[in-house]
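Just the one chain here, the form predicted alone, laid out as structure tokens.
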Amino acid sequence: MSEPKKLFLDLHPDSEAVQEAVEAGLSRSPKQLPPKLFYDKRGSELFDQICTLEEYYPTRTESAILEDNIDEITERCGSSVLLIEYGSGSSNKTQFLLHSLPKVEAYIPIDISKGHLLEAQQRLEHLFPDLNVLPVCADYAQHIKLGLNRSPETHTVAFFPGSTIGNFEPEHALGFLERIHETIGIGGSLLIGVDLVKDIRILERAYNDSMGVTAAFNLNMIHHINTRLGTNINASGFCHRALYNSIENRIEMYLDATLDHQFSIGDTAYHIPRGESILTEYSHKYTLPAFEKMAERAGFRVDQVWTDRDNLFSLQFLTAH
């Protein structure tokens, strides 16, 4: 019988941290819960399903950009790479890089879902037997000290695919980029996916798919909270809603209460009346000049931008200076 896979670093939020996040969010006005609460194992599996949906353009568009420009991307990464991925999930897109990079000193996937992370590690080690995979279970939005020893000839490259930078409010996105800058150091690089401003109909379809997978993903946050905290919030008493805020250039995702809810977390009683909403996610969309301005504030130079022919999505290569 093989030994269970181990983590390089286990900073998985404990139930106390989850409770603090939920209590803080439900005490706000309006109520707001952090997107990290989507990602238990079931939530990660649902997100993988979302990425395959016809309406959800970001994954297939970014994957095509990555494949079409892989030679240029790997040339910029260099001959020896320490690859750090934030929000790695199933590490599917990373396989394009791993197949093409001449030498990967180590691959460090960071994800909040421990089960998903370890499954991805096992799959990658099967596909790339010589790859040194060092998984880190953590909330990547927080400051993480990796304590890495890097050889002088190795180029540190952070990979942050998808449209996940858009989940941060702009000032928090800036802070996150600054933390990446600190981790990779001067001369390190960041390969990042940035979703672009586009037709509102394309955006709203992407977050309101016809099969209801995004709705299930949103509602799974309630199931995750119940499991982690032993609460009994009635998930069937909420419905999914996503809309585009054209003033702020962002998708806003909500859980709307369709029933009155009474429940307790610890010693605190909560009441969510029918008709009240809980904000669960922002997904900001950027223009290329707006994102470049933010990257520069965080200490990055935008070296190259690749987009699809319809300018739906961008993959950008940044260097820390």
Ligand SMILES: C[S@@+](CC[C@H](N)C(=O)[O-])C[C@H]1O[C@@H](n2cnc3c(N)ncnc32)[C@H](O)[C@@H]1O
Given for the second form:
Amino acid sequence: MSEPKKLFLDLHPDSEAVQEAVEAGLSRSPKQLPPKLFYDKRGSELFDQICTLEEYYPTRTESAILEDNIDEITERCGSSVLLIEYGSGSSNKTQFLLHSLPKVEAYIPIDISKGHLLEAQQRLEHLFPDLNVLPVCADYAQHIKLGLNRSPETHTVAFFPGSTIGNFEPEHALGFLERIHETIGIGGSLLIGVDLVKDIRILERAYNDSMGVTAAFNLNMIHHINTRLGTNINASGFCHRALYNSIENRIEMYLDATLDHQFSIGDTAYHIPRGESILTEYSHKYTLPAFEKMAERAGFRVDQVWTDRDNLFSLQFLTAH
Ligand SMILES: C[S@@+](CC[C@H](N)C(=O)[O-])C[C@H]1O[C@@H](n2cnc3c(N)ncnc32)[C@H](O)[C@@H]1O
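Can I get the form predicted in complex with the named molecule as well, since the one above is the form predicted alone?
Up next: the whole complex, starting with the chain shown before.
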């Protein structure tokens, strides 16, 4: 493969932004670090491994929904599409769309994990030599000005798979949908993967795999912080815990301190006593009516919903009005 090209837009958060996020999270009570901190190169690779695990039903279920319904999805997208993907990762699911859509004016993958994004770009350019790939490395929770020039006959379609929307607490998920609405404009569409409320045993298995890949992914947040901030937090003094909170309909993932931790970030000293937990991720699960209500509040109409036979996961086509 040739050298990856440059990014279309490089807004990769610098160490100062990472430090601010870590300091803000560690001064909360209880402590909470944002899931974006999972994703350096190793974090993205671990996530890709999670996607292949037997226990982790979301990836294979969503991919099968996409594949089984690709003709209807393609028809909804229309004859000429500008495709913007949030949290694109390896862009694996996107390939179903890229193979099927008659014309893609440009594909704009947005992701915080820079090296992984560039590798995905290189792979896609190899697979789809005529495709215009314009990668944006950014924190999608920030306002990103894409400065798009769209021809009037082009349909702007945002793609947000993986149920990554579930990482936001519901009021922030609403705000995020509103920002997507603003980016794609009235008439634009959003193809979004939304994980559904289900049997707690299926959920807890998915986030506590037997090979310990999810545990390594969770702990990688500490390694990532150490690399970015030059800290020396002892990752082996934490252990992974994930549980389903059936009142809030969400998986909660924690790093539990198994030792006393003392470290400094800048001029601030931190103490995390043994037994204290840091919340690292929420993964909210929705019912179809609850998600529809939120989408409508954000200014979307739900045009079509596809699910699997067991109603584990949904893929939804929304249009901004
Ligand atoms: C759960 S993975 C989903 C990956 C892929 N879309 C899929 O469906 O398999 C979340 C993706 O979003 C990216 N991501 C997480 N937080 C982000 C943020 N705040 N800004 C931009 N990208 C983010 C991660 O790097 C990762 O690639």
